[in-house]
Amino acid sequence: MITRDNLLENKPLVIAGPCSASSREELLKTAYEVKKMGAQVFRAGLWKARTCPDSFQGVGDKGLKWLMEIKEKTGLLVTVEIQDSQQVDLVRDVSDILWVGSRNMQNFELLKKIGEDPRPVILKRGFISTIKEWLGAATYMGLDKVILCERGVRTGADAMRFTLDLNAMLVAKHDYGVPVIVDPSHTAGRRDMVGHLACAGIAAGADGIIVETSVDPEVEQVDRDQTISTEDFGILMNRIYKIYST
């Protein structure tokens, strides 16, 4: 079984894939590309929490077969965002790493359910949550298996979608001893800035990144504007490895 320590043996931890699964073919092509470029974990949302009910809600359960095929054919680990307690068991054979999104950071019944599961879990910070609240949510699931994810917070600065809070990342990592990865895609909201923010996070000491990427970003139904191409992902990988090795 994969543990958090296993995941972090070869840093930086790189998690890549589209925000939301669109089709089997697109997922497979993307998975092969990011594997070739050095990603260790594949991400693709199946159930999407959306602000508007008429927005695309994800492909749902049928995407589990697609992700299982990716695991078998590429050898990549898989992480799936969990929206409710029932999905923890539903993804048992597919998701090596559980993932709690920012909207569910304080869904305490969900956190308790995940706390009963041995798998490592990524916990995204709520976009108006304090460090104390973030760490409190992590404690529900077990600090020994949680990887925190700084994905940007809402501030008075509105130049991009959110503000990447590297201060919080450093405090969580150094004061509390919990590994932290950064999500440059959600904090940027625009693909031309994703690489810069990813490199900033790695340079500041992040343990890894989670990036939205696809072989064809324009077909994505969720977060199209912040999804980078797999070609740009390859360029980014070269940059972050150079930074991490210095």
Given for the second form:
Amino acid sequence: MITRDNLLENKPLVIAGPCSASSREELLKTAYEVKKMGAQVFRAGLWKARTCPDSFQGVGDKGLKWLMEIKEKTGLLVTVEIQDSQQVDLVRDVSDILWVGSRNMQNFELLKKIGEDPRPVILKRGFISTIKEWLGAATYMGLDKVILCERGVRTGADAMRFTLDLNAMLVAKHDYGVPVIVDPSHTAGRRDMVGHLACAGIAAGADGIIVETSVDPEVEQVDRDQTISTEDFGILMNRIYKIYST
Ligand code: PEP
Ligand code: MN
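Give me the form predicted in complex with phosphoenolpyruvate (PEP) now, not the form predicted alone.
Entire complex below, previous chain first.
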């Protein structure tokens, strides 16, 4: 089993993949590409928490075998967003790292269930949550296995989809001693800004990034406008490594 310490041995931790799995072929192609460019972990949502019920809800359980195949063929680690307590067990063989999304940050029954599981977990910040609420949620699962993820908050600043709160990232890291990665994709909401925000996060001391990436962003059914191509992901990787090592 991978531990949080293992994951952070080779920083920056880079997690990439589409917002939502759509087909086996697209997933495999993207996984091979991001692996080649240096990602350590593959991300893909199977059950999507969508604002409106008529939006695409994800491919569901059938995506589990695609992700299993990716693990076996590419050697990438896999992370899947968990929406409810049953899914913690359902993803046992597939998801090396559990992941709680922004909308579930305070789903306390889910947090307690994950607290009983030894796997490391990514906890995305609720987009109107205070730092205290974020750390409180992390404590339900165990601060020693959590990687926090700053994904942008809703403020009066409306230039982009959300506002990347690097202040909170710094306080979580320095005052609470918990590793933090940044999500430039949901913060930006547009792919031309993703690289800039990822670099800003790394320059400020983030432990890594989680970035929505696809071999063909235009076919993505969820978060298409903020998904970067695998070519742009490769360019971003070079920039990030340069910033991290200076
Ligand atoms: C996602 O990563 O695709 C996602 C839904 O993110 P968040 O929970 O931060 O909105
Ligand atoms: Mn998304």
